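Take a look at this one chain, the form predicted on its own, written out in structure tokens.
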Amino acid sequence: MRFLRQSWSVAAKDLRSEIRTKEALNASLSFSLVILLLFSFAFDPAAEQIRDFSGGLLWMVFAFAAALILNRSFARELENDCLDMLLASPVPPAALFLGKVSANFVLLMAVELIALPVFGIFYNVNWGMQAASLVLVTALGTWALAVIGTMFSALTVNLRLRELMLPVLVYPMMIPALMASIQLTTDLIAGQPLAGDSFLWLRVLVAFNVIFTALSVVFVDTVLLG
């Protein structure tokens, strides 16, 4: 119970900080909307082929926009040696990590839940009865992004080129989760339910989240404390 309270305290601190400045949130949201708008001019929204790469387009936007938020996760703690103070506090590194993951997850979901209706308008997508399943898949894929991105944000926080290194490290690790999210999103936008092959991809995404969340919690002490 104390562990959860500590995690929530860290998450609330990060959310308050981001809501006050809105630096990463505004940049990520603006990037997402601009890319969706540009691709709406590049492709015919009325074409049936749009359904074939809709999932890939959405998750490409989400993945690149996420880097703008994830990069700030630990970088904002560098000012006034705040990161050293956090590590010296009674909060264990695992609680600190999960708090930051939770804050990043909330921020990413906020951007994505705004981008999804915009995507539907630009590309004439009728979400139909699959809206709830699409939100579920988006949440699972976003948690994977938040966990991997926050871990590598901690790993690269002291690097001079962390803005460049973070995407280089995160995207290869995200390939299984992105493949599952893309396939599931494409099927759901096409109106197919979560069954058969789609359900297999859903299990891959859930397994990825469980495995990498557990590994991150176990090894975060080594990453943060050395």
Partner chain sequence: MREKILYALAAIAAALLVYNMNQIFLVLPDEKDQGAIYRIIFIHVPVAFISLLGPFAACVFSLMYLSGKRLQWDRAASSMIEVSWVFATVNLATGMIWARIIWGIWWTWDPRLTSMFTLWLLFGGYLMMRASIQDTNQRARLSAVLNIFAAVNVVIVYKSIEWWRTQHPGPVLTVRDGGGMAPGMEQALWLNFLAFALLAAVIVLVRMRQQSVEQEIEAMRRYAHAL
Contents of the next structure:
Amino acid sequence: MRFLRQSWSVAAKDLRSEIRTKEALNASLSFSLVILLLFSFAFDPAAEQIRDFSGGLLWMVFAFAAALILNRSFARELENDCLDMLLASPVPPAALFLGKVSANFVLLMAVELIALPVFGIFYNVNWGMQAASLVLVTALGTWALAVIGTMFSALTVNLRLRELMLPVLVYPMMIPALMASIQLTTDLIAGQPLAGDSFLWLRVLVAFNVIFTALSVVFVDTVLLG
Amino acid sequence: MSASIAVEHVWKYFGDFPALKDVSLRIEPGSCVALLGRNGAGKTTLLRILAGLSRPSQGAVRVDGRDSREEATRRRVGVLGHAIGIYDELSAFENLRLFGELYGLDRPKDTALEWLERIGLSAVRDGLAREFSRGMRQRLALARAFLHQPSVVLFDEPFTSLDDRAIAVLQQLLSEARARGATIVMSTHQIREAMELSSDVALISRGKLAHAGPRTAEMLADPGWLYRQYGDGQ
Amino acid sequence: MREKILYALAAIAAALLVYNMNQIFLVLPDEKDQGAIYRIIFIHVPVAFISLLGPFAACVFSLMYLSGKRLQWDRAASSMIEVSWVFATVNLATGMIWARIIWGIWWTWDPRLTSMFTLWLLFGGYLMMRASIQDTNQRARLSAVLNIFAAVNVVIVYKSIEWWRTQHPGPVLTVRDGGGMAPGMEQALWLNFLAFALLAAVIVLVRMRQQSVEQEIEAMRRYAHAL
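Show the other one: the form predicted in complex with the partner chain, since we just had the form predicted on its own.
Once more the chain from above appears, this time first in line as the rest of the complex follows.
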């Protein structure tokens, strides 16, 4: 109970300071719009086949835009050595970690839920047929991004090349989760319900989330305390 | 009587380099220890280990008889480092409330408001810490460190660059803490101020504890005496 | 003593490699469908196995490091990753050469190729991160955690890429089925596997010694600064 309250305090703190400055949020949002624009040069935006790779396009946007938010997550704590003060307080590192994951999850979802309809408009894709399932899949994929991204943000926070290292480490780690999210999103946008083969990918995504959330909670202590 | 802080044969390695070599130190409850030593001698390393921010490579640290990473221990310890450790994007009130929540205080909001009153920042409680002057930020940082009435206070260079009003607040808080029976450990270069406040001194030289004992009249009269006697000079 | 073991291992590996090269290039005949190029599998397959085993072996040492914080375990883990990564590079390069000659294309998104490429990227990131950290203990601690994450991920990556690519059929390698091999060829493959395993072990040991010397020098530099 106390664990959850402490997580909540950390999450609320992160969200409050991000909403106040909107630095990462604005950067991430405008970056995702730029990628959506660039895709229109990469292939014929009016083509019918766009549905076949809509999942890939969307998750490319989500994953790249996420880097800007995730980079800030622990870097934010470096100013004035706030990270030390958090670690010296009674908050367990796991609670600190889950608080930060939750804050990042909310911020990433906010960017994605804006980028998704914009994608629909730009590329004339009707994504609303299975909106509930699509949001569920987006949430699962975003949790994976938030967990891996926050963990690696903690891992790289004291490195000189922090901003460079994070994407280099995060994207290869994310491959199974991104594959599953891409497959599921493409199926849902094409109008196929979550059934049959889709369940396999849903299981991959859930398993990925469970495994790496657990591993992160176990190892975040080692990462943050030398 | 059990020690407030017991450091037992602590070694800390950075790679193969020992930053602390077999440091053993007992600090009695209610004492105020000035941790002295040159830059790079290991003062900050030792304080970080006491604060639970770093683990000893060998040896153990007990605070009030418990491990320094235990939640119950950290609840009783107040820490202030070189940097002020407050959030620029949060208001003065939000900063104090946040740490009140993290330390598990019963009424974090009321406590935050009381402290703002004490340090003279009530009028600007909703102002962002970013917009404050340096002195105001320092007072806020002091309130943050003392908010939860710590029974062990760990300070790294508390007097460096504090302004007059913040020094007054700090001295007030330290004497209150001592009246409460709290144990204080502070590392500092400002030997004279440290000597006046402290009841004991500990000198670290090249990672070793060169001397630990009560602060004597000679030290107060001539702050350099200790270095000449036990240390490698400055 | 250690040095002697190292030299002995290196000598055995070298002798075995010379013998194998003679067998592979001069004794064994060309394969009937593929011609001379099939010989690349004698390198391609052993390095693939070693580059896959390396990260898991290293993972054991990373866990040992985290439980005991003894730097020798970190040196073992990181040397294994370095060698696996180089072997993975050799595997990818030989695979591409083979594909160019047999299929006429350098690359195909076959599950095994894709997975190996992912592994190569994962541990390339590991090596980059290690290179960017100065402090020995911090480097050991952070890379141990990264190694554990990456090794767990390798399993998930291999399974999911297999599922992904079977849904999207493409050219799949079946030629490497050991069953269809002539006995002489199979023996050469096993012997070369042994030779490369020995070679990997020798390089790992050399790298561990180098790292240990590097760390000693680093500590001396710290002493010098402290004086």
